[in-house]
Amino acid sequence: MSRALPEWLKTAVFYEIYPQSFYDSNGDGIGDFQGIIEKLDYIRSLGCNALWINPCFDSPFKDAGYDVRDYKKVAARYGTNEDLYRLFDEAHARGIRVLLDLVPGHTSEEHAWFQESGKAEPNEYSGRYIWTDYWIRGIAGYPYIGGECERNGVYMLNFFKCQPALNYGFLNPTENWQDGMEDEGPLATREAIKDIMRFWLSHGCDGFRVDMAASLVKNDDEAKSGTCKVWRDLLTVLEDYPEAAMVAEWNDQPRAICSAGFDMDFYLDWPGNGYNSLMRDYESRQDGEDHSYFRKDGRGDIGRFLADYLPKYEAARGKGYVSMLTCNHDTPRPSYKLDTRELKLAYAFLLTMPGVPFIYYGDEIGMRYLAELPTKEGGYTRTGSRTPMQWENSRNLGFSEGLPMDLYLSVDAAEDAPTVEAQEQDPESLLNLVRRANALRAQEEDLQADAPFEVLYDEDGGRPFVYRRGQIVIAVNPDGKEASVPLAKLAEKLGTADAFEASRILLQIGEGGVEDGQLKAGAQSFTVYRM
């Protein structure tokens, strides 16, 4: 049986939080959570009432904090367990709800259990990772190391050489070292999670945003079915917390959804996917060239985007939500190719989509990506976009009183880099656009998570696009010259063109209007109607 979808996630929007980037509150040159908590009030004049996390616990580092030491223990760096129980106890006084990143499929070579996992003798926790049964017996199809321990066999890695797999067994087991996964191997390590789950909740968080969430099963079928069958046991733990919530970095929400039983699912901009097509689509053409949609001069297409969108949003709608975001710790930031005023169209889009919008830190003033830094803590082409945070302009733009050589990363030294304090000053700026259009999401039922979605024009490769959320049309435009649409062709699916001579625009960028029996969308612009 399914549980219901928690209540709040209606009105969600989520703001992500990379804590070594986001404020330094003691001057050492890292964020912490005492800063995360001195910018609350901040978020919450976002419109943003929910936060997601990146990894805190104990943790060597290698991967940014995604090679856990101590699951139950949070990183020196960032404070102490009791200061994140006070960060809950902060957010929620505010009204925000906080999800931190679980990291299921791996931990750091350097946690306590891969340490026994690897002696010699069998122990309770011999079975807690993927190891073959001799010393130079390799993994078809996986990376592993040899060599490293005293255990007469190899082991499996999941992503990086200081990321040992842990073991949830292989769906159909082909070598005698290969566990089935209701073996006791597999079976302890779903509930080692349970209990990492279980602790977090019991302090105050409110659910989990999970790490490489279809990675679990080893030789999965193409269904992941499976891995499916473990997150179903797994989310049990749910029972005792209704109001937890669950996203997954997954990109399939059929599977992460309706089969695996997640609340969102990502909708991830990975090359030749629908959402690529939108600010990305650099990423996935040989020729590099940028044909994204919001592109003034792109002439991207937004049926490429509704062929890949639709057929998951009709999957998950009524179980879960799909979740767009601006972009994250592993993605470059949109400003990298988009100008403000394009990246304006693309904010107002996403945050009048169904589903639960997410915010990367800085997004909302247009951080931009620093290709040219070197890599900080595994993350190589991923360092860019994991810059301090732009407060104000100050000492290190207002993130840390320390020293610049002391920072995580360096600030962007460029004399126009955005900051915070400069566009709150700026009615106009990318800041307040994102401020606006979330209080119009919180006050528009039709807007919010669940609320129906139904396209209205997308011809001309969507150049204008008009689609329907309930009682509220919206046309955007991201081309440079002006479009129109005339009002019969929308009247087949509104019922009526006279619906748009009693409705008001709720929102507007550049021009946009009723004119002549025409719905006319000016250059570069977005429109919101009441009906």
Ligand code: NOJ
The other form holds:
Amino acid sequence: MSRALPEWLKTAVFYEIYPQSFYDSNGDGIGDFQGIIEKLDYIRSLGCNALWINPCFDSPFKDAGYDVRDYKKVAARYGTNEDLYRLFDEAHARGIRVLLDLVPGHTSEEHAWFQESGKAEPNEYSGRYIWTDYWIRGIAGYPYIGGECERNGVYMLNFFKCQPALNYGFLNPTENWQDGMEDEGPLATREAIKDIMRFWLSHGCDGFRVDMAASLVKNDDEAKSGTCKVWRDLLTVLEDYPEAAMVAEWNDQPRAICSAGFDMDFYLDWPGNGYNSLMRDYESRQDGEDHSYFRKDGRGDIGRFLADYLPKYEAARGKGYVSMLTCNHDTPRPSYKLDTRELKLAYAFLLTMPGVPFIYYGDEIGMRYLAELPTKEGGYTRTGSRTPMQWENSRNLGFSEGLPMDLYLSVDAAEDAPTVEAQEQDPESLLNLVRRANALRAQEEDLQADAPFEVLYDEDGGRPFVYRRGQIVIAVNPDGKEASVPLAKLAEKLGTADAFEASRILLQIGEGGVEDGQLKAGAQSFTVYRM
Ligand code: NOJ
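Give me the form predicted together with the named molecule now, not the form predicted alone.
Shown next: the complete complex, the earlier chain at its head.
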């Protein structure tokens, strides 16, 4: 039997923190737990009530911490385990839940398990990773490394060279050296991951974002039946923590939610995926042209998004939530191609959609993607989305008291770099739009994660696009020109032609309203009507 969805997710809005770059409380140039604690009131003021913190565990940081060396010990640069427990307490005191990042698919090559596993003498950890049985026997279809350890075999990688794959077995083993899912090594790996989950949950963490959740069982089938089965087992840990929540980095809601049992799954913007069509369409195009729906030049089409999103939304409905995000630590920030007005429309949309939304730190002020930055800690092109948070117009934009040369990454040097301080003073800022949208979501049950969603009008590429959430109707028009829909067209679905007569506007960007039997949507507008 699958467990019940935690009730708090209905009203959850997450804030993702890349801890290196959020707030440095001790002047050493890198963010820390105390820094996060000091900014919790700010996060709450945004209307966010949950955090996802990127991996903050002991690590050589060859992949920004996704190469874990000790799952139960935090990296000294962020503080101590006690500091993290205090962060849990301080967050809870403000009604904020905290999800840590669980990396179950691989460890660092410096993890003690791997060091043991690479020894020639068989030991407790020999089956913790995936090894062939001869130093020059490779692994078809998977990356692997030979010549590094005493053990007579090569080992499989899960991502970078520094990240050997943990052993969850093969769905159908075809070689002697391959374990089945229920063999001793894979079962011990599962128990080790459960133990890590229990460790953090028992210290006050509220669940996990799960890295590469689909990657566990090797040679898995298309339905990922092996990996889903492993998750159903791993998630039994939550029977003792019914309030804990799990979000998968899977990007396949029918599998992650319906089959594996996750509460949420990210609707990711990897190239080729429909979400690109909203804010980062250029990534999926060879010519680098941008046809994002929210661009006012009018080349994007909401239909491309809907064709991808709707079947996933329908499949997951009632079982879990599709999580849309502004961006994350792996993608260019949305401000790369969208200007402030376009971002306002995109965020208003994101925050009025079903499911549980995630805001990446700094996106609420439109921080820039600094494409030109050299790589840091395995970031490569991702580094430009990982720069220090811009708090105020002072030294290091308020991120750190340290010397600029000592910062984890340099701050945006642009004269007009956005800051929280400046945007707090401007009622029309992006930051204040995020606050208003979140406040509305908190106030209106119809805008929350589980309330229904229905497309009312999506002709002309979505100019305007009109959708309904319960008793709330929303019209968004990203175009530079005014557009309108005859009310008669909407009446078919609304069941009455005068549905808008007694409506009230709850939130508005630009112009919009009902006039001469038409629902008008001004240039680049967003209007939320309560029927
Ligand atoms: C996905 C994470 O989001 C990314 O940052 C990381 O490099 C890979 N997984 C490998 O863990």
